[in-house]
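Just one chain follows, in the form predicted alone, and it is written as structure tokens.
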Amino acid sequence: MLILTKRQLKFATVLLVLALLVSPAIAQDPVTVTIFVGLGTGTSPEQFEPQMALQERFNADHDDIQIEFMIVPHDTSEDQLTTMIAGGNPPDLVGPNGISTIALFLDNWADITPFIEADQFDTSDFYPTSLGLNAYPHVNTGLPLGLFPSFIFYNVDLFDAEGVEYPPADFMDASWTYDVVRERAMLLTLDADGNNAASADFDADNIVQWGYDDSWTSAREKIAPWGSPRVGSPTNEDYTVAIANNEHWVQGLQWYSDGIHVDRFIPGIDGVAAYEAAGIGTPLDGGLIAMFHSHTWYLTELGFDGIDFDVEIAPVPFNPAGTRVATMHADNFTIPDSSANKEAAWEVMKWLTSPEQIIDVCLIYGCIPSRISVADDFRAELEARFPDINYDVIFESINYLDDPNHESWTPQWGRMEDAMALAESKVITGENTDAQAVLDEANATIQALLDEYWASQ
């Protein structure tokens, strides 16, 4: 038996205390979520500093959590990730994350389905059309954060002056169809002369105006709003066949290639790089494009401080089936599933989405925060950058939103963005302006994919 002396009791009973003492120090050293930033937005300059800001404050709330937002350039996120995950080095979290950026790595995402069902996480204050944007049967990849509505940004003064009646404001008017944007954007479309393209005099040869443009979109956004019961998706619900050619996707690119190439009121390739060789920022800055479909992030594009004329917002018009759809883009954080630190990486997404934070985080990327409660407040955030704009626009165009979205997954996902995007540049190009022949052509494409697909499975 070991018999301690007094002098070494009280020696070992120091030793011990001090062990009680730095344990829980140990135990309660804090766990560091790497937030990867660059597949998106937030690589902007003026974008740093309010992402350290937000870095800052939950670090000083938070003793077993920090943060530390890891910003790399756009051109070369793909490949960095991709090289972190494959190293056996992910970070943490991921995002802003748009839904085809989503799509693009799906199979690296862990399902937050256990995180909400084991906290009871209350998602009721999301808007309900958000929930399902980045949801699939076989994982939900993370709250939402913010949303991005589309709708048509119009030049008022040039309806004005050629005294052309604005796009109602009204979700109910079902006047505004299809039919009614091409009536009114070839009337709002100039040569040089000031003849418009519903004129016999025209000259289409010499267009210094154009009635509609959006061409700032992708080939499944164009044609989404057309009316197919996958609205956005190109496959069937199961991904198994291919639907890229059915009549409502072949109707509305068939409405765009005549926009270009027989009415002349889009800018075809050409339109576009001669608006562009005049020095124009963006589609609309200077004053040659009527009707502009785009995305509320456009706000932030357009140079309000350097235009000379009034810009309004309209909802998207309704399509041959009677219906409207408002393409949305959305922007959530994802926990890549080889991450160490996903439990933490949760607590930090609730963060990051919660109504105290979600304000700010959207005012960094430019989004709509997907929580309702918000909406009065961040609202006035936008009046007060962006006065004399129709609000109830973009608020109530979330409730038209593309489902399935135009930029959803699907099966050899790039590979059929390729597809799709080769049939649109046939059109735009004039290679090819039959819809039906390009869409049958790049549904045996995309068919052939998700065959090669399955077959592996």
Given for the second form:
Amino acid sequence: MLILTKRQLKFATVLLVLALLVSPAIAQDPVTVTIFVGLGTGTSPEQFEPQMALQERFNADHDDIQIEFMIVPHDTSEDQLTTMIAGGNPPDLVGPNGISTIALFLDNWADITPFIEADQFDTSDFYPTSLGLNAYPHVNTGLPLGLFPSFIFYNVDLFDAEGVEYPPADFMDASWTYDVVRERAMLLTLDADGNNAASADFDADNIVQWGYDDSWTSAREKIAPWGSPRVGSPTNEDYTVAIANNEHWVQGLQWYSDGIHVDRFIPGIDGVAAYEAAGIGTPLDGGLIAMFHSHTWYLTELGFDGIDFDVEIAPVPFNPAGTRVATMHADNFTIPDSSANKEAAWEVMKWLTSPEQIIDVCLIYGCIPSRISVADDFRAELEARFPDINYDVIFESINYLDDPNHESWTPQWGRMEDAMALAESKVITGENTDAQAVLDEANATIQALLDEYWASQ
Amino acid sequence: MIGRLLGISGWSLQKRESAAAYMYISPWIIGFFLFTLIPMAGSLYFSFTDYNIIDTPVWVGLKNYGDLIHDPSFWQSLKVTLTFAVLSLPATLVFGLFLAILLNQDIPFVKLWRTLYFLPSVLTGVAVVLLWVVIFNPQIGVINNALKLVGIKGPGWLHDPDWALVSLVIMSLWGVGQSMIIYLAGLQGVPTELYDAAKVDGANRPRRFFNITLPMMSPVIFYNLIIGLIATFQYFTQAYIASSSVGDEVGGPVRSTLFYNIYLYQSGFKFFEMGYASALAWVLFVIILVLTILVFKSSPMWVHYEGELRGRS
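Switch from the form predicted alone, shown above, to the form predicted in complex with its partner chain and output its structure.
Whole complex next, starting from this chain.
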């Protein structure tokens, strides 16, 4: 029988205690972070495989955390996420989310400020303007992942055919204003006999080509560039006073209304139906629109291979206040506040937005990486995919983004958006072409929503 | 053996048959409790709360019902739904009966015609709505192109707030085959002796229709009216798909197709006001219940059952 000395017994006891302490840590399973994809981009079949590759890469590099993409159909994603959160079974990371999606679920996201502070995480590599897009006074919803700046796409052939000067690519050219857009757009708007909208012989009932269109933007996006001090927000800074009928927004919406119903260079309901019928799904494809305001994601929407005309891009114009605002869409990942794995989710968020991964992630989701340090590398990738595009316009536009953004949160966000959409619909259909009147009405609705919200707090 | 195992071997035949009957209908009863009655009770409770789906419901009493009165979208959705009901329901009833009478005639290939007219009601859903969206397209749609041939500039249909609801009424006739087939069955049950007797008495064709066909068909019309009324107030998919296909505004343009159920859906799943949406659902339930009761109450005045003796107990 083995007899231990007192010293050996003590040593064995210490070893045993240490083993007991360490063994649970060694035996612990890695944390699985579920990434919910579906609220924004990421659900197209061609995006599945790259996301799986991303998952494999992360999992191969990490022992303590494993990720699992949960890709759900976009149409039902809001309902599914809501059900998961309500059922106490939330995902750990959600994204990529647009600003509007984040606003819709704002109360449900965790604030990442404590994580940034605890890690002393360096955010200086992100575009400074992008950091504020999803940060509110009470919550910072996530690190910026990707940006989708906006600009004017234009059909070079239509400009050439009418001998109209191209929009300038130079951001310093202050002559490029909404008045000039109107003038050139009218010259590019033609009836069936080839008369342009500036001509006395122009037949407004028989238009076959339009000069300008931004039908793929929301109500707030159409008027956010017009110089309001609160840019894309319909409320004051503390969300207590509605300002949707501010002079800048009224001016912008009236320009839009006149463009459809008076100057005729913007397609109305008949026009949209016409170019939808002529095209293969997007406004420029049909060759009936000379200038189209949209975002970088439209590069992948536009069927470059199927069109027989040249497309170029130009900055958005200066507004009457003398400023330029290029509306921005942006994506990030967010952590549900009820997630049980917030720390692990933060680690995954950092990894996805790290300089080493962000190009690949943005190539999957079609965004411009929000890190300045990878801009050149990403630009090279883009140039290989879409040659003959002026990429200076894309990257320079980031410096003119709208903040507060046109999709930013307000109290009762859904109903506020509904009120703005109604105002826009009235103008587009011609139900009421007076911008002041429709925005006064929208403003009264939004003010009532704000009052109700603050009374309930 | 099984009876002994279940301990019912001593039961009377009647008792065992009752037990068997309950056992056979138990899947439906259980389903009804789980998926209808309990959710209904839940929604009644939620209608008295402020509930955003994610957080715990907060009791607010009758506030949601009070808010409805001041909500312009509620009144607009009610107006749209009622207008649609007034236009669509009679159109469907009359057109269905008209088709059934036509297809009840002794004409060549009658079975083929019946199949052809019934076929559209079998084809329903999103695909059919999208087909109608193309048919109504102001530029390439077949309707406006046909109108163009006779020199008429067609309206904007689904794109135009003044015509969008009318478009949906026209679209609703697509499913008329369902009521047509029920009318047809009813028509074939009308005793031919009645027509023979009327002819002998010198009744002409319109008189035979109004004095024999219509009264004899009134129970079928009554049935189709009740079913149509309920379906009209629950109208959703077609308006949702059609309005979102021609623009970003669901229920548009300018809320011209904001049906009650679309607004209910928006309130619950777009604005995350599930308590308010539940209140809307219960108001809808009461509206349908009241209208159905009214139709039932009016039925003795215009519904005639064969062999019925009026005024005698």
